[in-house]
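This document opens with one chain alone, in structure tokens, the form predicted alone.
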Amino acid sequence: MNARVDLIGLAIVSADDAIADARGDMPDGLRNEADWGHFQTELDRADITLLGRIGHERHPNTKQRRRLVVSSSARALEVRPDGWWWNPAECGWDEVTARLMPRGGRVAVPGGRRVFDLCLALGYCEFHLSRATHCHLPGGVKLFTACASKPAEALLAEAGLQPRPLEWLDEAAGVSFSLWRRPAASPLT
């Protein structure tokens, strides 16, 4: 049995659940210093960062964090000069965690959408959801594919996560934050 590995989702979304505009770019309306500080702190706490190929290519790993890049171009699980690469169609999550995190740990998941969807199916332990309430991105890239018909909060609840009280990271800018956590297992009686 593998040691405990916690998947921690990290996202800022628009009022309409988008993580990017229709071109796939993150607009200024989703950029906020308070959120960025929180995001960087969570990445620093993680043992590995799990992200998609496009995000990996667009955001250089200047802090030299340990990365696991999801890509169909990978052969199962392979190491490359810029990090570990994983093809979920060829290698299961249990094998990945046994090889990369045999003692367990925290996996930060900053996206993109396919990675968020994948990890929703695997089971997040936590999801850090920031929302830029003044930003609207019609036709934008949704956080989860299913956000086309349901809000992100409904999908997180359906996945078994429960929200902590809503906070404001930057009330003047309209950036809220909610921490969603999987409830601790009940003790056996």
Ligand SMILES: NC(=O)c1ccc[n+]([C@@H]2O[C@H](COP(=O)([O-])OP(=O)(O)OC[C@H]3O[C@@H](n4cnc5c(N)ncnc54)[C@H](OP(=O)(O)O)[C@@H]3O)[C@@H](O)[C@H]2O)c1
Second form
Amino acid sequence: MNARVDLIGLAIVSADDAIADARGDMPDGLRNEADWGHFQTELDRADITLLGRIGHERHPNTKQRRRLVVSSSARALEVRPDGWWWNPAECGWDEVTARLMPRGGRVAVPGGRRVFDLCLALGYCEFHLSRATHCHLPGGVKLFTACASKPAEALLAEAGLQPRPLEWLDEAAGVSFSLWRRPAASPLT
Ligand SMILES: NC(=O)c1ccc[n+]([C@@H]2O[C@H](COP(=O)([O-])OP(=O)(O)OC[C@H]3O[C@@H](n4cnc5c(N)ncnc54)[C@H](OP(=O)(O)O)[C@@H]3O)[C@@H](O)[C@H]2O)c1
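Requested next: the structure of the form predicted together with the named molecule (the form predicted alone having been shown above).
Following is the full complex, with the preceding chain placed first.
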């Protein structure tokens, strides 16, 4: 049996559950210093960052964190000079974790949408959901594909996560935060 690996989702969404605008870009309305600080802390706590190919290319890995990049161009699970690359169609998550995290650990998941979808199916241990309540992004890229018909919170609840009380990350800017956690498992530290 594989050692325990915790998937930790990290996202900031608009009032209408979008992670990006209708062009696929992240607007200023979704950028917040307090959220960025929380995000960086969580990436630092993780053993590996699991992210989509576009996010990987857009955000240089200045801190040299260990990255696992999801892409259809990867041959199963392969190591490249800039990190591990994974094609989920060619290699299962159990094989990935057995090779990259044989002793288990914490995986930070900063998206984007298809990666959030993938990990919703695999099962998050925690989801850190920040919300820019003043920002509306009609036609934007939703957090999960299923947000087209259901709010993000309903999907997290259906996935077995429970919310801690809502708090403000930055009240003046209208950015709230809720930590969703799977009740059965206290997270790895
Ligand atoms: N607000 C937030 O918290 C947040 C979080 C994340 C992203 N964003 C924003 O959202 C926007 C959209 O990001 P994005 O979704 O376009 O980029 P992304 O997730 O970083 O990259 C998408 C790429 O990842 C690969 N991929 C993802 N899932 C895959 C799967 N299951 N199988 C195979 N390949 C897979 C594909 O690469 P190949 O084309 O190589 O196959 C796909 O084109 C960006 O503006 C970004 O800044 C916001």
